[in-house]
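Only one chain comes next, encoded as structure tokens, the form predicted alone.
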Amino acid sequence: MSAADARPQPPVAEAIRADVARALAEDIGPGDVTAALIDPAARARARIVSREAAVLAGSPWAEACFRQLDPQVRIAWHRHDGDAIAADEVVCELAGNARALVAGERNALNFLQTLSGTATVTRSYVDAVAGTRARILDTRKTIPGLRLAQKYAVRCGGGHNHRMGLYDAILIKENHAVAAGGIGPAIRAARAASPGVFLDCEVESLDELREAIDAGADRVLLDEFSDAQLREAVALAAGRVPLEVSGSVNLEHVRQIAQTGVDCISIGALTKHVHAVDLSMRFEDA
């Protein structure tokens, strides 16, 4: 397999011009007034650099940014999406026209700076949990009407695709449980509706552990278990099904919880507690 081949894929192209299209149609409007400035006909350079160390993510959006702008725009690439990047280095050169340069570096740079800190802070908690089976994953707490933007980060960090939405997983929470009579009912109920469907089970308990165990859950979901009742958990279930932690991970304990022997760690924070990494665009001079 080729470096390109193991690289993440990111979402279908309509879903990248879509997004990219709302956040122009956002910005620009009937039109950057400041832009016009500029002599339309009017050529210019200009590079992105990163002001800080990072991982990148977000190239395929921004791009798009130029490109609906101006198609004949030249972009080169120093560093893909999953890269490492440095201080002050330089992630890509572009050519094309001035006021399609400067209308849509904006949006170009949110996009790169949102997702690059996504795939950033996903490196972090991959890194602090290497030796160990657990595998990192992300949550659907996202930034509305960016889902499969930040998820596509979240895989240029390392980690691992949790549910896309409420459409291609079950999982079944502490309420969905209440609603249907406890745990047991409410995943012989899910299965009946939905034949073949991934199942993951929330449980606050051992005993609801068993439970869900017994009914046949695919995932068991341990919230806010301590480590010692992890370990309890991992030598309860002995490899029949796989276990999620979730629930209170922070990056100084994410390791002792991967020690446990837990498969899967799931961290809202990597999509919902965003730092933009500090990129800019300078033009260069004629």
Contents of the next structure:
6 protein chains.
Amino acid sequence: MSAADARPQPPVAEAIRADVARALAEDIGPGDVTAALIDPAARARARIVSREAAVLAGSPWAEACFRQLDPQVRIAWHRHDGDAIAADEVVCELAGNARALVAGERNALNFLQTLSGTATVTRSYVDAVAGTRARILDTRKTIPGLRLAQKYAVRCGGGHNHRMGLYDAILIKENHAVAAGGIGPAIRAARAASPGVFLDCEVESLDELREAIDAGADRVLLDEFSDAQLREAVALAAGRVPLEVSGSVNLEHVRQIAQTGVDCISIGALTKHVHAVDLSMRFEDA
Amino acid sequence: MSAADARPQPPVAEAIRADVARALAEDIGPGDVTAALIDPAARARARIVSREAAVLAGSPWAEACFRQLDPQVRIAWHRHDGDAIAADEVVCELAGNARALVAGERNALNFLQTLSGTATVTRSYVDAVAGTRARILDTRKTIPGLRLAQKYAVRCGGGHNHRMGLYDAILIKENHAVAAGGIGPAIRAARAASPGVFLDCEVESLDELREAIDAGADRVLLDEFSDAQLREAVALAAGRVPLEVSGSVNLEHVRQIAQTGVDCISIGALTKHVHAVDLSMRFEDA
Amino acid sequence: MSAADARPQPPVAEAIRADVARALAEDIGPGDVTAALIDPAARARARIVSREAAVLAGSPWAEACFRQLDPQVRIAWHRHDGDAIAADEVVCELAGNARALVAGERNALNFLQTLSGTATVTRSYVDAVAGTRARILDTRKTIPGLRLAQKYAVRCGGGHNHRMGLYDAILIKENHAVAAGGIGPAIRAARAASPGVFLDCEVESLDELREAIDAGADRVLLDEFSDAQLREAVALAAGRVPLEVSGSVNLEHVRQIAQTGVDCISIGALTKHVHAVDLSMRFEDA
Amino acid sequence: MSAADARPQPPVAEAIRADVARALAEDIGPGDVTAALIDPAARARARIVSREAAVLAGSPWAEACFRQLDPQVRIAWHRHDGDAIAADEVVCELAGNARALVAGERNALNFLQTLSGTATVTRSYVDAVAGTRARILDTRKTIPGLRLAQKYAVRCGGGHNHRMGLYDAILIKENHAVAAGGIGPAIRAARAASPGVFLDCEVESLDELREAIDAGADRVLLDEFSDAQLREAVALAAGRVPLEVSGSVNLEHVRQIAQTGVDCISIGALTKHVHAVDLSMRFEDA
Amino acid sequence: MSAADARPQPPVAEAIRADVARALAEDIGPGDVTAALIDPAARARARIVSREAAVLAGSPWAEACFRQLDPQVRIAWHRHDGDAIAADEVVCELAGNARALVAGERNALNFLQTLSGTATVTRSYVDAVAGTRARILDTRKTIPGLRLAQKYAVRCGGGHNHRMGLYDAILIKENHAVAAGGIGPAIRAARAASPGVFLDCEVESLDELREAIDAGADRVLLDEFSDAQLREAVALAAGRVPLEVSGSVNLEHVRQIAQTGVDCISIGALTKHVHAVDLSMRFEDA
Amino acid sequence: MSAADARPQPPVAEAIRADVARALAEDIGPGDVTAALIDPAARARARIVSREAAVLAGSPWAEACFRQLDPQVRIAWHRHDGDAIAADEVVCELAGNARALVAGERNALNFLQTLSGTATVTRSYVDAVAGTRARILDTRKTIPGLRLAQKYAVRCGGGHNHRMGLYDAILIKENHAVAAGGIGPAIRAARAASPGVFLDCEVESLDELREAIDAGADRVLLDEFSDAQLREAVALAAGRVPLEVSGSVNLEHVRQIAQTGVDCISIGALTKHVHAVDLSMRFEDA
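Let's compare: the form predicted alone is above, so bring in the form predicted in complex with another copy of the chain.
Shown next: the complete complex, the earlier chain at its head.
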């Protein structure tokens, strides 16, 4: 086993298979009523082409769309997930059963355009903070049913994943702190209940930040801090714990935030909005 | 049985249940590791509030999120799917098990913000063509796994649904016509193969339009026609068959297209992009 | 992509896979308790033979039965779905793991005998109306859980499919017309609600037929019309809309109905009754 | 716990629920496109009525069809599974959401007509052998996906179930006996492999019958014996083991077979053919 | 088809596939967060080695763990299910994608260690009664969700299976006999209700044993009989029906029980306790 | 919302429902063939009683077993999960449909006996280290398919959960460190790839421990350290990072390990072995 490369790791094959089976079921259901016009034995060749610059993401889902319809389909990927692609680039070439390619087309493009959209917007934020220590994180504000795929797309764009869900990291918010009698007690109670779980804690002031650091949070989320307050927080933390910024962050403002010295900036817009990338599939003349 | 009202009909309960179960599974999975801070017997009250003007959609999914976590939860909806809501309006009030409300919050909001986003953008197109005969239609360019929900959101916004998928209407595109030896033969072959299925046919010229009408298409899709060509097409069709416009349509241009007299304008942007509406859930002090 | 051939298109592979997995589960469950008598490594050869004349349907399901039990099984089909087969014809030859062939036998035959039964009765109706313009249609009166398969078998027999279910075509019945305030209002309301959906409307008199045609139905279903009334209806419609006959139709009477000039005759008996075709699987001596 | 009554026991609720969910999914799928004509809040009353004499079976499935669409539906059953019903009898009365009753109608009737068909034909065979010791058994020749339901319908008709599948009883056929080196060795090997499993053995002669009895079969299946041979077999067995007749059995001949003194007659026709009973659902005027 | 060998037959592939998919889902879920350290294209070789003497069981599940993660994995089994293995024996060798082997390791070992544990303890009981006529049977006291796999492991250890569940054999217990008005009436009623099902009956005295034999039970279960009573029971039964011992049976006492001449001894401890066998997977240096 | 209590939180209801549905399916399948002896309308009362001292776990699963068979069943729990119970204590009382109680009995007991077994052994380890700072952790060595339930049982016994699976915490083992070029590089690469994930690192020497601490591991797992080495490690770590002991740990030795001052002791035996607790369900006379 040699050292790993930098490509983001997609979810396990079974999860991709299930995503694709669900998409095909909702699109094809009892069968393609227009397919009768195509010889069931006909073969076709096609290519998927970008119509605008983007960061590619979603190729395992696109490939599975075609493969579930034609297990013998051949797909050559010219560009890979995480690659920046220009307008009019050939993303991949396909050859296989004509009905399968026609029926799979829209489904494959739906995955590619959605996930590349997420990767592309993520990359724009990642580029905006280049040279700072800040990492771009996603959130749990995702399209229902597509979380694993969107979180993978964020990685394709160079972002990092916040927790996958409620199960894999503790995030103490105001409600929790109130219920537990304060930030310190909340952190200690949560740590005691789940000793091997990453613990993030939301704070609204420098005093709360101090309390969270003292109680041993693994990361502290600064909620609605001004840039000046962020700089104070960075000084106060002094590297003892990573600091995360949340709240209203946009592409214009993100670099300024990053330059305060915070470690992570989490951005709901990466995954709650989708700006689909324009891709098309072109069939070759037979 | 009395006549129906105007409210859009959501998908069958089982489909909503499955969408929600999948969302909860990907978010909560083995359990909420922060929930240990909340007394399992504690009860809470909360309200969902809009933070911007929008058209509401998704309430059956949001309700199911809470109900799957606490079957006894009480939810009073003050605004209904399809309603225009202003900023700071209370959408609904909830009372139930505190852990269930906290765990369900993000999941419910993810459904509401995504689907209300679709309803809202649809409404803006519908409003833009008000007073013309043109209906706004969606497409198959949807977020994988969310098609039924998105198509319902389009109806909440006042739009109409194009076919659900490949199974419930014939749409003859250029590839099909080439394979069948022309538009007329393609329409006749498809009609013969599936006599009780709505038949839409894409054409690229007035000659093809004439051929499609003669062959008895139920609707004709005019692909990349200029406004002048659209007017000619309307004159040529003379009401014998509904005409649909597709291609590059945006909010600025849509009214001009509608004023050519076409019957339907199908817009991929309704469902391939998502601009999540800003909603929040606020807990009342115990 | 070349033009399509006449063979009926089976449902997507995933639907067939699921049908077969369910059948194997209900038959084999925890395991074949008699299989202990057969060497797990033994191989066998067999053939499936018809014992009566029939129209073949169901081969993709039969093949999947064996393949799910032995992925390496080899099957050579001598006759194809839609073919008329005589008594004592060899339908296919199989070679594979002996336990898999023995366990799969009854399951494969159950699919073939059921679906070929449907194709065979359909063919008898299709043949009875040969030379007329009438097409034979199925209905929603199907064996629960087997609709896609039965609808495919109808196509194998030369029939055509009425709507797959409640989702892919509008069918306005008396209850709907009453709720909407008449046939005309019902058609217009349904069309407005779902503009791109095929619209069938049931009528009980010539006046209602006229109303349905004027309101723009895509097809009109004539309920319990006498042959004389059917001829009047054909004259009245004058080709403006296809006419469908429903109600009590049997093989003796069907040609007479067809000769009235109607376009479609829908027959519940095709799929609500099943007359299984007699097929057997014969093992070769090792 | 008091002694059991004679009503046949339906499968576990979960199995019925799954059968019904599959049926509703294939019929309603993304939604009833005609339902827009019915007020979503409207309520309706209806009754299910027989149009011919029959034996009723399938009420738990029919009830589940309506209940999955409207959990508050009220259903009063006037006749129960296993009851003989006359033409024009009211089977049940329903009150509930109008859309749910309309959408559930065909699905509920499909279950009732299919399963009552099986119960009715079974009853005719049971009646034909009344007064003899012979029981009527079903086989594994069933409609794929509906085995548990059909086997229950057989019990509703007064028949008994042969094994459910390959898993719950040993049935040694000719192939097995050949592989094991004879009927005696096959029985002993199967018994040794699965000591607590009912063991049925097929024989083709009196010698084989003797061998099967000596080896301790729990029941012996006499394959294609003439009536005279059956009488000899009954004499030979002398009550030591139950005898089962299989092969070509029809309603005309079955009593004669029963009078030879055999214990069981298994009949594929009970479940491989379906003669749907004519039932209808009538809505009351609102 | 030649005669069967002695190897136990595993459940159908689909059941194994489902067991493994569930295990991988609960372990890997959204993805292995440590896998980023391993090159996704790296290949690895490994071997599974026993660390203690045991009877092997579970290889089809272990193999499926790796194959679901890497369909091209190569696995050479040196020892087979049912084989006695010594400490430090190589059970199998593997070569495949490094991430797949690392992620599959624990899951494969969990199946092997659990099921080999069951096979090993079963073998110790089987060996303890060697030379007597007694067979060792399992019970329905199993780990939820693992019954088929555990019952297979019992067969690997040389034991036999009692009924799989409530569906494949009748077992009349005290409650049933009371409800039916005695052991004889209960047996006759159960036999009449389900004529082709193996019938076991629990008795608590010699009188009840006599009643059960007279009523025709296929096997009688002697509940909490002393060894002396067992010998009386064996004499009374005189080979007319197999006798089964249940109740408190341990490894020290089992041979003494077997020597009373009973036919079967059923032991809950085989499957309700699990003593995992110590196995490890060792990676070869790259 | 008030502060949480100490009771362990069970998995989400859907996960429990699925566990129970699977168990009932494998036990009851097509139906309880002995149930015919019990009147379907009969009601029964019963109680579940412990036959040995134990720690209770699994009540939500047991309750779901009965509720899936009889939604109206009434269950009063006298003892709760996490409670120490003595021999002959009444755990709960039940009243409901007699067939449902009889069919659910074994399934409910199988969950309770398995999970209480895990809670009981966990409690013995927790008690053994009482007064030290050491927490008892579980591992990924679990019964396939039962991980969430077993991890919950560990919490009922007073233990804490190590990671749920490969997805919710990084654990760098020797293979990973070799692939990444050492422990320090491995930690830094893993942290960079997944910044918000708890990071555990296995070390085999004090030098490696130092390297892991310097690289910022969240916890360090000391593999096969002697007690003397553990004390050195505790001194070296000096509270900067929690230390975890793994390897061969048994009940005799565990206190001695805890007294070295380590923070966590992870024990595979908690979940890979199962010693089922002896519980029984007793029916009251009607």
